[in-house]
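A single chain comes next, written as structure tokens; it is the form predicted alone.
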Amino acid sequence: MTAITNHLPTAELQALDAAHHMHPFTHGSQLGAKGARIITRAKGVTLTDSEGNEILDAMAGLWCVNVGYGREELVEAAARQMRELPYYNTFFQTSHVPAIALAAKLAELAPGDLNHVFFACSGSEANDTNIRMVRTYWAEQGQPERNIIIARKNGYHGSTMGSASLGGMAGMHAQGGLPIPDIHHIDQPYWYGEGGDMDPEAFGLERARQLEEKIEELGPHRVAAFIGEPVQGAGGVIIPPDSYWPEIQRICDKYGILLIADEVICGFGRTGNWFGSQTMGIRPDIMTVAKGLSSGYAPIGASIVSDKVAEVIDGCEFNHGYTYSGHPVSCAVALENLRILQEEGIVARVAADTAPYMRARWESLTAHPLVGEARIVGLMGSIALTPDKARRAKFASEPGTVGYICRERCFANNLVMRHVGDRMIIAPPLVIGKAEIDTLIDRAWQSLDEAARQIEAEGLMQAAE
């Protein structure tokens, strides 16, 4: 079979999906009146829109990309599944060899006693899973009352209703009723934006402690679990200060608290481990996976869990499934994603090597007068926007405005790289080269360029006060 190139010219295709396509996090009429940029086809780390622009993705889709576009193994494992099982479920007291298959190499990857997988399809009913699976836990061992999951503002944990509770982003709390009740929130680690004159690591250690005082306050015999990303992704790659983990594990130990890791992002390479709980130093009780699991190739999403967990909830009939929870599909597609990542050695290419070279060419990126730092590690990186670098200064303007005006350059230049308020971001395709880089480099500065010259001309160049 021929692949289809052709397709309807790019104005006809903006108006059919203005006229039925509802996207996610969109103004839907905005997006109608300009029109959205229309992706054909993609092959390693560059993107084709249906005007023939090509387009360096540096954003990995979604955070997810990882072995890259265009993988020949992937769609082959996938049409070998669909001719011998389609679809079958995994409810009833049954199973299938994919299911059985992926679940056996999660526990074989993930670190620690981290040796049973609950399935589901995407990050956000991961995470709604693990809600429901920590307040059975304990409600299993007598405490039914221990129902509290403490999270963190700005954190991103999905977009369900339970998700989105454990997620602390204001902007999707003010819509729809959340958060659900006993989740609760403490501040996050973010010291360029937060810590004012605090020393980063001192910042760290107050931040974490937090979390201290947030169970003192709601009482020990209430208080379930902790959930955090290693590295805050969709809050603006946050990375902690180094005195953060290893002080929240102290006090998840100290008070007897599941300790859940969101590896939606950071797991399957992205910090340079296999998962940023190694590279944070962290033993989580759950971790939270999707996004690399298949290299988004297919949607699917898991809960991979401790024995101590999984012996409790083993040990009950947990009334909780999704119709595609192991889809046989996904799950082969998950797997042969995994085998590439290994045989292929790209982890460790990106640990010795193109994380290093990344390194060392985004934090570059702070000799330009807009930037007044540049985070990364492993392959996802943040650069912060401000007017006046000495003060670590936001902008006047309503946060987000000259992000936006950098993102679309960023566009412009046939560069993805995302904002998030005046923060830029960036987690390209795992398999993402030196000459690649110097291209996602070189565009950023021109980018950056061309940003700073319109907020100047807007009158944006002014620090809050």
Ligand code: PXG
Second form
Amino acid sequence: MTAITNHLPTAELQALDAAHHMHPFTHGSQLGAKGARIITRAKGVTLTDSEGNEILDAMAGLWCVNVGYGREELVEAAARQMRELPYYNTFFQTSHVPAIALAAKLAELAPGDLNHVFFACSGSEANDTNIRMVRTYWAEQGQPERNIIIARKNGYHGSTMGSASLGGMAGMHAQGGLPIPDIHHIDQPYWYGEGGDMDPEAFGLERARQLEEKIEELGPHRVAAFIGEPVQGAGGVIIPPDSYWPEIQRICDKYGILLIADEVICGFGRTGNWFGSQTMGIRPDIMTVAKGLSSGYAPIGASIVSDKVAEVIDGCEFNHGYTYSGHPVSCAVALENLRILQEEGIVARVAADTAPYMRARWESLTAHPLVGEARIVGLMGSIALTPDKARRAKFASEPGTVGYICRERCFANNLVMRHVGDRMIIAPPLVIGKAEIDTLIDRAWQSLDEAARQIEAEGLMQAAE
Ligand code: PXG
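Given the form predicted alone, state the structure of the form predicted in complex with this ligand.
Whole complex next, starting from this chain.
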């Protein structure tokens, strides 16, 4: 059987793309002038583009293809489910086997008393569900004024009105009238960029205590929940100091506010445990999941909810849901994906073998003159680019200028490594092997070398201030 192949020459595909396809988070006319890179197929950790280049995908698509590309079992699971029952809904007192089986499986995998699942089609939708769910939770208990959710600057929770409001991306809030009311933000625990002369652990505590200050400022009776990613992903793979999450947990417990862990990136093995909450030692009341739940093979997201919260929500009619909540095909694919992760011991292998190997190789990048720090947890890592290591200096240029140069060099060297500002990030498929890790590091080093030469040549090797 032949796979879907190129139908047209690359230039013609690019012209049609520019004429008709509006891309997310993209300056349309700039891309139109340049032409999109067109990915045509993939296998394992390797993408192939329309020109036949083979590219190592160190981002697992968008942090989601945890089991790697080309798993026939997932194709079969989707086809089987489509033949049997391609669609039915979970509204109006009906259910179906894939949604039931997946909900039960998630309850088994999730820690503590997170035993109840509300399905969505994406992380954004699941976070919108969470906003309405936590507000309903308090309203049902006679506290409708407890509707504020505290989140973090430079957090990412999605692109819908609600989830983008929870997010703390300034560029997103600048467009479309965000945030919605009663969402507040505190600073992120980003020691390298914002910690100044402080010790990282003291800084972590200080940033966590901003939550307590914010609760006191707003009034404890007004605060419904706090939301955070165990490790910020889209913000630049920001791994908090060890002191941070225990202090956040203490504060949530003290004030009785709900803790929502956004596990859309961290979930399903990314940090070396099934969930980032386990890696960070927190006990969330709700977890948001998506991405790795189906390894990106089918769109699905969910809120995994504690007994305490579910009991209250189940006591009313929660007027919320999506046509495709618990879509049978997505649920069947997710179930099969979880089976693969579990039966092949992929999460355990990340923890015991792949992540330690990757960590040693990743941290070796700090020997490069351009790299100020290299950090990694499980298989999500980042490096900070700097013109002056000793001072953890930022570049004088517009943030992202240097990161973009580096990303372009990576692409030219057949490596997908993203930039967020002037940090470079990776989150490869969890099935990446040691030889592929070596290739990743070699290409990264080569790209850093080329980027350094270009930055020098363009007069950009200048520190801010
Ligand atoms: N929460 C987190 C923590 C995420 O990373 C979402 C929610 C939203 O999920 P959906 O499925 O609605 O996209 C995400 C998504 C990037 C990038 O550039 C990251 C995401 C999405 C798109 C781009 O790093 N994360």
